[in-house]
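Only one chain comes next, encoded as structure tokens, the form predicted on its own.
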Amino acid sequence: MAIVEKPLSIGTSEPVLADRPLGVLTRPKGGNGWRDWLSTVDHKKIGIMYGVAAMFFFVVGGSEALLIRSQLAVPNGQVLSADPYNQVYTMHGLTMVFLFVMPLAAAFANYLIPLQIGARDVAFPRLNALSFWIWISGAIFLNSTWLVGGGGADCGWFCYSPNSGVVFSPSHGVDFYAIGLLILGIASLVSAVNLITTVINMRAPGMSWFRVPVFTWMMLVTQFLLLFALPVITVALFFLMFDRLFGSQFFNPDTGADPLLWQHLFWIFGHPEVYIVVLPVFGIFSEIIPTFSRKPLFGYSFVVFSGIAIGFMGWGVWAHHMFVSGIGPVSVAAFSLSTMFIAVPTGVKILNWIATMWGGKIWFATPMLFSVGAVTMFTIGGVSGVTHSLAPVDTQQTDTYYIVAHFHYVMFGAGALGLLGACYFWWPKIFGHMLNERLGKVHFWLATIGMNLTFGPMHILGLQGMSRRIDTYSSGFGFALWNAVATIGAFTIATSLLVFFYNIWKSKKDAPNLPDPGPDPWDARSLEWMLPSPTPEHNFDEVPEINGLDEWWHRKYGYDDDGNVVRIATVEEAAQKGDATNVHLPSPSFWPLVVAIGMPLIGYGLIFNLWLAVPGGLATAGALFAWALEPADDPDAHHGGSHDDHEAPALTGADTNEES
């Protein structure tokens, strides 16, 4: 049942806990100078850095996409020749998957998971910083191939053998691909272990598993997918690296090896990777849609269990990418059935979101527009994906632009649009001011129209027979019209991104002259909205006691004798106030950054000269040794007391063990 069309508190609330006592004890020597950002172990700052870096690589990957579309805009395009075109589309895929969508989801996971479960930090704060800096070092290493590797990898983001061998890819681009993804994998693996430990061990008192917000649930499933998928692709990348750099023969059929081994290893990782991208946005939809429908999420347990089911079933569908590779009719039949079945839990989620909106008093603010639009785009991508469960259809669609259309409706239509909606939703929580709603809606419509103009026609091009990974086509093939439309769509998406960046700049500039949005501008439901905006470094003055699902909403609303929803407390009254003078957090450290710096040096040494790996190995090993000897807290800082385990469970157990 809806209460109000717009929240009662917007533009009027004072920040919660404004009367917090002076002298709050947080991390020693904390601040906002550049040195503090380089050494921070605060999960919120790390989340912000993930987000900023991911948006930078969104621009990089988007620029590569514009080059691709400019080349294909007209027949016989002359923007790029064949080899640079292959490099650009390969690096575009790698950038958008590994350097934009995944890290932007990680940004929200890092910032929000401790807040949603009532913790003051993640389980291992310095490991959290390490995962970010390793990811940055891997991203820089991967893109440095343009400068020192003779160009980018040219074998597609999947890098099939034998195309990835030195015969067909003689430059160092594929070497940078293999080692760069290995470095990025280390970052994701460290982060997965950290976030899994955080959710399992750091939940506030009373937060049972079925009181955990859906976003945190979906991120937990995602981390388990990463935990088990990354070792598979790591094995494949090691094989590829040794084949290219040391003369091994893991994928050479002339020596009795099987090049299909790479395909199996890649897609055992690659299809769970799709759910690594979309499960976080499923969690985002499940936070935004109930908030703006003024209703609780319909079928909470069904949404949670369907997410878990997707995680399990995602391991059983990889070979539908290989129906034309000769795996045999029995395997084709088995993977056809599994591909059909995985649509069931996905459909359950869509029905739950629709049922949540049904009968609600919907407020179409920008986050809601992005969420509804992304769900719609995902539904289209899901329907086109289910067609691949039919082997005869898949055989004709494989390696055509129909696959490109399906893939982008899922990865961009659901993934990117959903994450952009999350930016608008949580922006006031992270930065303390709203993004402009009018510009946000312009951004949404440009992005949605541009996305459909770009990828919708690719269904038609694929059915007409246009192959993937071709750098040009003749005018007589009949591909010109829809390629021109797709190119217009791509530049429309680029325009929408410019609107987004302008919105960020303008909103920051105008914020001092606008009303304070307060801690809860959307009248939301989960715990992060009870905290001041921006969130203080120690998060909660006192770790809250959880009494039910949607704890924050129930602190604001109750039921009268007739069963009608009534407000029982203002935002300020509902928020828990406490004494934060004894909050004690781990000190910053530069060693995670130093550890990460050594890894690209090892990579350059493996590619160019093993002696170059020596300083990298020494830097990494030395930094790890210094990290182990570094005290958990600054010995010169006074912390003024202790706190019991019940007050701050996020800092007295796992974190102390890791830092000491």
Contents of the next structure:
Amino acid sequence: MAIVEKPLSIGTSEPVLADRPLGVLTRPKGGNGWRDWLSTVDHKKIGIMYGVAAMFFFVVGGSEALLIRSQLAVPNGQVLSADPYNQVYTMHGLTMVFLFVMPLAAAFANYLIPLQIGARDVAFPRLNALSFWIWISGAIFLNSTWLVGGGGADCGWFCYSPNSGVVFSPSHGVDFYAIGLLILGIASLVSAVNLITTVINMRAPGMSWFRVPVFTWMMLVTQFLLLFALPVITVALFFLMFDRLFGSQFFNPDTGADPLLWQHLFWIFGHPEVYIVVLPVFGIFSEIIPTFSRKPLFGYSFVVFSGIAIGFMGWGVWAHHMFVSGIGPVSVAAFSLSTMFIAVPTGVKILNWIATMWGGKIWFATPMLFSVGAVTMFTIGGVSGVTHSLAPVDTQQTDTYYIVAHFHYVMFGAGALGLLGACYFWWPKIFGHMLNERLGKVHFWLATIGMNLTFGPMHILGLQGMSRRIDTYSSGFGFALWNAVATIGAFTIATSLLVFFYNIWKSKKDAPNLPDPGPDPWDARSLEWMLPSPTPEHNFDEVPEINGLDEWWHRKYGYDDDGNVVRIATVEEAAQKGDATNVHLPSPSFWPLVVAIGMPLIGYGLIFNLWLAVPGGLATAGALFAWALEPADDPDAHHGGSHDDHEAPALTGADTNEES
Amino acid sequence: MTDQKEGSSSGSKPVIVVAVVWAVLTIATEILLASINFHPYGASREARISDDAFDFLMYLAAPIFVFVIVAVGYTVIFNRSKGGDADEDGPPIRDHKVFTRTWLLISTALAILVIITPGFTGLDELRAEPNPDMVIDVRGERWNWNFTYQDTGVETQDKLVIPVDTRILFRVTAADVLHSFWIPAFRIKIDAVPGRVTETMVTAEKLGTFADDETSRVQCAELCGVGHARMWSEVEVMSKADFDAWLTGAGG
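Show the same protein again, this time as the form predicted in complex with its partner chain rather than the form predicted on its own.
Let us now look at the entire complex, which starts with that chain.
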């Protein structure tokens, strides 16, 4: 992926050593090239790294998907035998959920939240770097199981016990699953605390709660879901790890354990996880659709409140994953009810997006195309989801390809398409040039047609009796036709991804010959478009004063006496120049990286040889001490622009940006 | 849900167009739904309950889904602009109380309706007639199904044979890991959990064998290891007389 490296401008003036605060260590200067990326605490660079890594894992997970579809393309497929097949789809699910959709949403959250609320950075910049480095070390750890763990986990992404026990899954795959997800969970927890603090405390003056952009709102709800859901799965994963590594008996039915315990713990995390994936995309739709419809979002408060409602109700629906597990009829009835009702706030959002488009002046640029397509796909996924709430119907559907179809319409149709649309939308802001529109449209149509070919037929397959997670099927079962279609669809999606990568390359190459997109190429509404593209290191020259919802739009447009929209300022007049020179920025640090490097070492140690955990533990613990001992605020470290002025942080809010 | 759009500055014409198209397409979709059978071979009372509930949901979902498609389609076709024309804006409608409240009311009412019937009524129907005529113990083990006919001691492995029009209770358990006892043609499914006994009931209504329709099989639906895909057994529904003869022949 193209990364526009923007070397830090290092001040030329001499360091003022006398002013150095007390502290054992110094802060790194950042410098140029790779050192800058490894030590950065800039939320924008961290966001870009999340994005690049997420796209890498999209390719990994996508390749696994192609293997799955190749195996199932024809009856009695010979591509993979049962054992590797089980590993491949398990790793496909884990990769797509934890290493693609979630981190790509995190990429946008990192990059955009501070910009949308008018802040200099997140509340705890070093913790932000820590989240990223822990996430990437967890991701590498999880995938390293292919090389050193004797293959991937083979238990499906929800890894039900007792099939996940050592007896039934003797390779190290499930150990890597448990410890890998624990590491990834730490990253998400740290990030959740950080972003919640950021949104609560660092909004620009005047940005009351109902002036917060919807994307930031939805990300805030998402972070709360993560904050409360991850401890549950952490407990479950610890149990699983202790069971497998140290012979504890949490999930062994032979010693009196109830296998349903894992299911409850997993789904209490697992269902909110669905909303963790999809709420950020709701936020993205709510930014893109108003911009390209040239209308304000219809029912802003409705959208926000329904997002919050989903955040609460999402906790009360987990057992609909377990209708046939033998839970009692009262549980089934209660969870049917809650599942049905969570459709109401979701339907409200769809209505709001449609009403936003209604009567607008719609500009069908690529981001809008993706958003409208994704909303439509999400509607299909929503309707098929509602059918699960009825237990008699769900009985036939659960654990079949109907479920696979349903959640791919949500995860891919809404989640991935929404996030890819967001790439097109915010690309100029992040990299300073547009993505090619024509290729973008080709990408969209290939992806949309491909996904409907892939996942549409799976509804039929499920109803016809095709179980989930079967590695093969006999020709007599009547699954051949639709499986062949689904495989063609999967390769169509893969082609669309190639088009996207080609677009990235070509757009970068063509950029110098094309007009500069300027700060606000889409004539958008929220604060990030007030800044030059790409966003300068220090974000805002001046922290803006917020007077209403859609602040940036209101700086460009007003109403005449008849209530018609009139332009009151050009983008050039209203945008910030990005040339402030006296902005004090948090200093880089290598310690988050070192803390993170220790974690997979501890993981390998737990699995293979406890001695390996010693260097890992030392790295992590030592780096935490070093972190504490390095000065929180190093006046020698670089500032945005040339730092010829330390004394006057002329900015309100600059002080609140100092580090954790 | 068609008359709530007065807030649009383009007058009532779009509302009428959308309403008419919506009505026509909804009727067309309902007719289409009525003529398509989504379901495979169904051979039990439970299959009728499940399929009817699914069809009912589809009939209800059709107008809503069509509304979304028509509304999106209308705006896509008629509210387009070339783009980049920065001084042209849509009307700044931020809210329309009648519209949102109607939508909220309709969707909540639909949710309540559907959850009561066919949701709760279907659940109730499935649980009606709780007194079985016959009990079969089912045990899943990697990667076979075992069926034991209570009171007779007859045990089979490759094939589940049951009499038609007989209320059968399956008492399901597992020997090792989770399995799921699923007979697609009957629309029943219940997990087989080691250390526990789960129950499900069925009344087969049609005679048939696996050779007649491949959904007449016990298929494992919960991942249980490398043999998961091959963990299935044939199902045959016999007349009561044939069944008695079979049972006697099998040692009962």
